[in-house]
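Consider the single chain below, provided in structure tokens and representing the form predicted on its own.
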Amino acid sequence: MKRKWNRLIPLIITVGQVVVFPYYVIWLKGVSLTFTLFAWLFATHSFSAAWGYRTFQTKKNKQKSHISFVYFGMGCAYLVVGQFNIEMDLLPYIALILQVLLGFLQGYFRAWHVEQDSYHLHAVNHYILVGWIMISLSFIKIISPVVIISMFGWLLCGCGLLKMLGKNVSN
């Protein structure tokens, strides 16, 4: 028997990303010194990604997906950019890093949503979330987003925790 939670989970996931998405380019021009960097560590985003989707696609037993593996990495990775809010020389290598990590990751997941059966529902449920979200945060002018960003890292850690419980408790 599958909980309602953990089929709704990946839908969080999806439009958590999107949501969350703004406040981490905010983050991260912030860490860019030029735009060049800018655009170079979004490229490091992209060529991750599609190295994410590439390893989950080449699976043999997509079954064995460990995907609250997945959702703790990203979460962890939104922390650590909540964490890292202050200015030193090393923050570009760290973003880069974190590029890559969140690259793979997202890639890796969205790999393994689309092989799920809810994902049609979800897809349709996305686009509705994402925009009641982003008109009710408009009206929120007070929150930084490193506490935005923050409190996703928190969200993905809780879904991996749900995820994990919801595994053992069907073995």
The other form holds:
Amino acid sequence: MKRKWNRLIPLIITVGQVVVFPYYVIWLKGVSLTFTLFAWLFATHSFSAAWGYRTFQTKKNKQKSHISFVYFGMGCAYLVVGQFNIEMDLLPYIALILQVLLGFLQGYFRAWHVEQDSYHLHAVNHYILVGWIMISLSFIKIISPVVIISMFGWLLCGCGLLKMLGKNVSN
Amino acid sequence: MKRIVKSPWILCFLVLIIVILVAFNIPIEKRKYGLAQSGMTTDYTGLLPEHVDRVVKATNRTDLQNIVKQANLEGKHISIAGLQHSQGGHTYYKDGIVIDMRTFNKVMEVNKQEKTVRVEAGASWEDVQKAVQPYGLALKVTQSQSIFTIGGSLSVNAHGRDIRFGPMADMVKEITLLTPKGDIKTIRKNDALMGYVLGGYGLFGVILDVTLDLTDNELYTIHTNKMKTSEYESYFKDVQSNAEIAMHYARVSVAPSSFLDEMYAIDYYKTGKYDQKTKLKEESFVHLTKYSLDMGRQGGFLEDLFWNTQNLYMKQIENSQITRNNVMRSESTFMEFTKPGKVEVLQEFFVPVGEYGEYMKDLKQFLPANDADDDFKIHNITIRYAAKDKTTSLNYAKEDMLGLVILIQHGLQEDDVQNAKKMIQKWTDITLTHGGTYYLPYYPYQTKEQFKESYTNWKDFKDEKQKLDPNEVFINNFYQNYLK
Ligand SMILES: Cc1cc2nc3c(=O)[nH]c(=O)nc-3n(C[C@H](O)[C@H](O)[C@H](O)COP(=O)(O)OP(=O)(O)OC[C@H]3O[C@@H](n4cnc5c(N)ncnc54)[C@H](O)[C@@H]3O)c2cc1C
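Provide the structure of the form predicted in complex with its partner chain, given the form predicted on its own shown above.
Every component of the complex follows; first up is the chain already shown.
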């Protein structure tokens, strides 16, 4: 059972990331004040993801992946997004830090994920699940982006916890 | 490229550089105000949203004439808007027509020999500066920033850092006016109508274009002086009698540990050199100045820290040189304030130069030194000189005055607004006992009685308005509030 969960978590996370993406973009656009800043924030995310990806790739001991902390880190970043009032002066700066953090962790996670046996099976399921979820979400008309983002944050923290527990049990 | 992609450290470094670049380029959020706020019109503070019938962009004189004539026939009301930095609904009226002058902004002629400029009234000082600077010319009187329209500035008879050329009204040679009846008329210096149009808050017709006297774009040396507030009155009298000083302003501490006790005076000394080459300065270090002011906005020891950083700034600018044009275009973006539930407003009180010392003593008794925990907060006080004005009817300077420009923050809840009203009305009373007045482009916290006591000519102004505009075609919230 635990093994099954451990195999399922990466799928939940990849699907969740895509599903939450449009909501995150709406939040980010609201925070960005100008399109230039919006584009720069995305660029920051991309460069950080390259950094995270390469950090995992060049890791000597890949068995010690610390992936549960990566889940926690991503979860906390999304929870922070859910916490901040859109009118705050410092929000663009907070968004910048979050973009670096999320980019790095997502890059790191992806580099780890592609090396898992289940990766190719996940890829197919991922596309199908995202399709179904997005269609379902399209029927929910009034929901604030920060609610979905926060829910995903909690889910990621839960995954981190499960992963940690799973590891302790197998140890 | 390969090496960059290979090493995580190089990628980390790249991310760091991008983060620094982005952080320095995050724009400062600007207030959203003006003629297109989701159906409701506002001005700079957004405090008085109002529905207007329509907004007409001014493009040509004949169209504007037709609108005015039509309004006379149909009993419609018209208000005039420049850049809407006034704060009391001066640019609109419930269900009225608003003429947006910003599109009427050509600089028509610069006459180097006569040192004059003719310009359409929707142009900003910035537009005029750009046009006259290549001729080595500069304006005689403006506000300390160049973000206002000519029409808007003349209609409030503004003042700034110049201390030699008298009130703004004095630099106006000629005005082309679209009268309340729809005629186009030229008025010249010493015409009686001049005194009603200048400082007339858009109530005597549309200023279409103006011819202004200019002066040379001289280079000045900045000297700063720190002093006790009690010393300023005699210091200023020395400044007035020192012909070497062309421009001047001062800052008063609002930090708790030196509240209304300490001041800086900034003087601009003539160098005898004239300048055609120095570029008009653009805003710089906006983030730094904005976050310093934000620090001061927190009150308490942070406001002390902010005052001390200004001390460093004064040392830094001491002995530096600046052109006249650049003195007249101070930064403004750093003042942006967009905190929900709060508003920042300006007020200005004038007292005769000889009353300054005693007035400040009274203010010290009245205002709390530390307002960190209060809703009504004072963030900044600067002092400007307002020269005796013999032209305008609604005259705030019947003799040489010192104006205290005050930046105030307060909440938007009914209680907070009422409290602000109470504070400002008391402040106005104190000003009146010293033979002072208050400035009219701002939010009308004052009572009608205080208005009448400050502007003793109000009746003549109103009578003339009724005579020249019997149908009340040109009307705005300012008129409604004080004169109706
Ligand atoms: C941040 C800030 C700093 C300021 N600093 C100073 C300062 O240093 N010194 C000072 O004296 N004032 C200062 N002011 C006040 C400012 O000078 C006035 O509010 C001025 O009217 C702003 O010009 P505007 O183009 O925004 O005019 P608006 O607010 O658009 O209009 C002001 C008045 O002029 C009338 N008007 C506009 N155009 C015309 C026209 N073409 N014909 C007839 N009437 C017209 C309007 O109907 C209205 O009654 C400051 C204001 C702000 C917000």
